[in-house]
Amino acid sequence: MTQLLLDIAPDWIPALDNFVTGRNVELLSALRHALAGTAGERCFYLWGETGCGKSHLLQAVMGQARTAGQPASYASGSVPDKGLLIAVDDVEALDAAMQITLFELYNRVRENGGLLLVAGKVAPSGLNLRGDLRTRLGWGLVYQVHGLDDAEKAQALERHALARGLALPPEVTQYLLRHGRRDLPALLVTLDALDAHCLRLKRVASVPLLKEVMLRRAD
């Protein structure tokens, strides 16, 4: 019965439309132009702290491209071997061989077209990668992905809850923001756990139920 209830909740898929923009208006616009083929630059580097939304954006762009029938691939800590549109997440985790592969891919995209999105935790100059790759990553458009403030996180939580069909009272959102982890991915995971808990008990979301979920996750 628990599994059946969990299957009722729709999967939440990263998309440009469900990304809470915050201070990233210019970046979001640039990515939309890139997808539409109206951007001059085809190589992007996104950087920012863990939980700021880099992975969401990379997966969203690749997902939208695939929906439009374009060959697109996303990978974290490695370089996909196929696709006209390619996203490489966690670039600082690439080994020596993968760094060479990314270097060659970057040059190929600039010469022959396509789209390359790369993301890391720091700006290109601060990456602990081979020098020629750091240089290449700084050649394209470089954007810092700014994290959300509490009001923007609340908006993101409400959107996520709505996508799952979960009624989220304001007091539950505020309690989660005050007592949960600060990064948005962790908050969303807690929200998913709350949704599953509510489905199991057939009860609406409340602060007491959220406390139960957070206590279990802390064990």
Contents of the next structure:
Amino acid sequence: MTQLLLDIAPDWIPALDNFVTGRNVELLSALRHALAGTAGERCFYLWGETGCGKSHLLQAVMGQARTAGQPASYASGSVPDKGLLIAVDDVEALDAAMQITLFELYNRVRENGGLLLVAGKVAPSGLNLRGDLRTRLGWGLVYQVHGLDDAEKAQALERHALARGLALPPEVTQYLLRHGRRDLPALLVTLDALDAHCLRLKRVASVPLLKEVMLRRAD
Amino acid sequence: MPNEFLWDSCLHFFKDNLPPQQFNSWIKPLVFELKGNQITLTAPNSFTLKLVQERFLPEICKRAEDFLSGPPQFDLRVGKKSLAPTAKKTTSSTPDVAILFPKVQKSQNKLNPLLSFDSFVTGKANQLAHSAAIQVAEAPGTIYNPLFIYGGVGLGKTHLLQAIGNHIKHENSHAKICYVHATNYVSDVVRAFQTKKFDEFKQFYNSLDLLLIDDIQFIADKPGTQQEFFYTLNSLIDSHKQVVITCDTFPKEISGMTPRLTSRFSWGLTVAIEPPGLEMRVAILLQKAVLSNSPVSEDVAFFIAKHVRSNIRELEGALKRVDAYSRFHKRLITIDLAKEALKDLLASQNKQVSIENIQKTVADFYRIKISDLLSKKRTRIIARPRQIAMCLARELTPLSLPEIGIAFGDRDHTTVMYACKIVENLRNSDTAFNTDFNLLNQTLRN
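Okay, that's the form predicted on its own, but what's the structure of the form predicted in complex with the partner chain?
Okay, now the whole complex, with that chain kicking things off.
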């Protein structure tokens, strides 16, 4: 008989404090200043490969702004129509109409105030967008979000496991890093699946259980 | 009427940026009154008053500073709407034109004062456009009407446009000036059509002393908007009111534009802004750095200008990045620091512009084979693109002249030098050649 699990896993809310900083110390500081209104710059563009943490950072800033009572919106692949603080993720996915909306929003934020965070996979000059929008995105502060190295990924995994109440032996972390996909979001999903599997079997996390989870996910 | 304009501007801003529920609960019930520099805001209850004070007053204050001659003084009270009849009138009877054309209204009062002729760095690339703009600003509606400025993105067209507006505003504070981006003009036309208020629309635009319209290419393929703009343009030019237009390309090359409009664009003067050369980029950086109170030395400006070549906006972005890096690490701005700060950005750029990329782009553009570019053939149809490619390689890659020569079929570095000289001469004497070169340059940089 299989143990059924209640869906009571703690919600994991992206925040600046639970972001494993790695080589992004300056970026984190800049975002904190932006949030506090002391950055001196209203438009930020963050770029980096998939899974490096761009969405986490954008959601974290908007989430914290909302908690502080400010009108903040986040959208991926589109432009929110409300808010003084706006985050646009996955800018490459914007269609022609949305690019015009973002262009107008950019100008409005520069003129009237507010905060605009935009994220994409490549640096502004490499974006396949309208010229006037692309150059504007390179006009503000541009930061590359650096992915984590293995030691930092291990740290992030352990922190995530701890938040879920899962004891993660070092050999399991190492196995996951050696054999799992390299990007952090995929690693975290595997870890969540391992947690559920352990609970179902009422056993502690181990390499054989992780192998089972990975095998099942590969199927 | 700063009273109406100021509060309208605030209302439009909050309406655009707050959820409707918040706007209706906190901003709409406020009663606004202005006497001299004293602003009285009356809220229906103390809770609203406290909230407005904490969250919205800084924005109102910022806007008031733009409208008023001195610093604003605020008097915040709790009271009933009916107690302030004049103020009630202000909030409840916003003029139709202001409601209909909020963007125009805002822009009209929102010429960016920083974008002046003084802060515009001139060089070979923009000298003609700059001189024409100054002449137009000094004698609007008389010499070149319309003035049509064209060039790639981020090269300073909007700066010149705003500088003309600021100059005329400075000379004649009563002049009715409108700066509008073409996309906003399109929205205005659509809104006028939807609300059946074309008369107000026409009245507004035809009453202007100066119309500054940015990025006119965005009305391409919009026949209705083009027709309205045609009438506006005719009306203003006939009344000797100045029109200045910017565009990303030469009038005749705008696709999707009616011929009668493109021919009108060429009635006055058409001037180009070209991508800035190295010296000009250095000068721009030095000036931007002074304006942002973070002066940099010439060698640092030279380093940034040498590596960030695409457009002025990204040049400014790179400067901001260096400044932010220096502040964060509490270190002085030196070349080493600039290298560290721009490491990621430069690495991403270097990935994109390779000599192979240049050869492919040029070969595709002139419809020849890459192997021809690298061959020993010296017919003009092959040699000219090869010379252009060599010149672009010198401009866009960090390769030495001997390396470039080797990459082009094992040629000598003096051949590369000769190619660059020929290209430079041709750019000065042949406009079509220069346009092709700029196009290739921009394509590769972006």
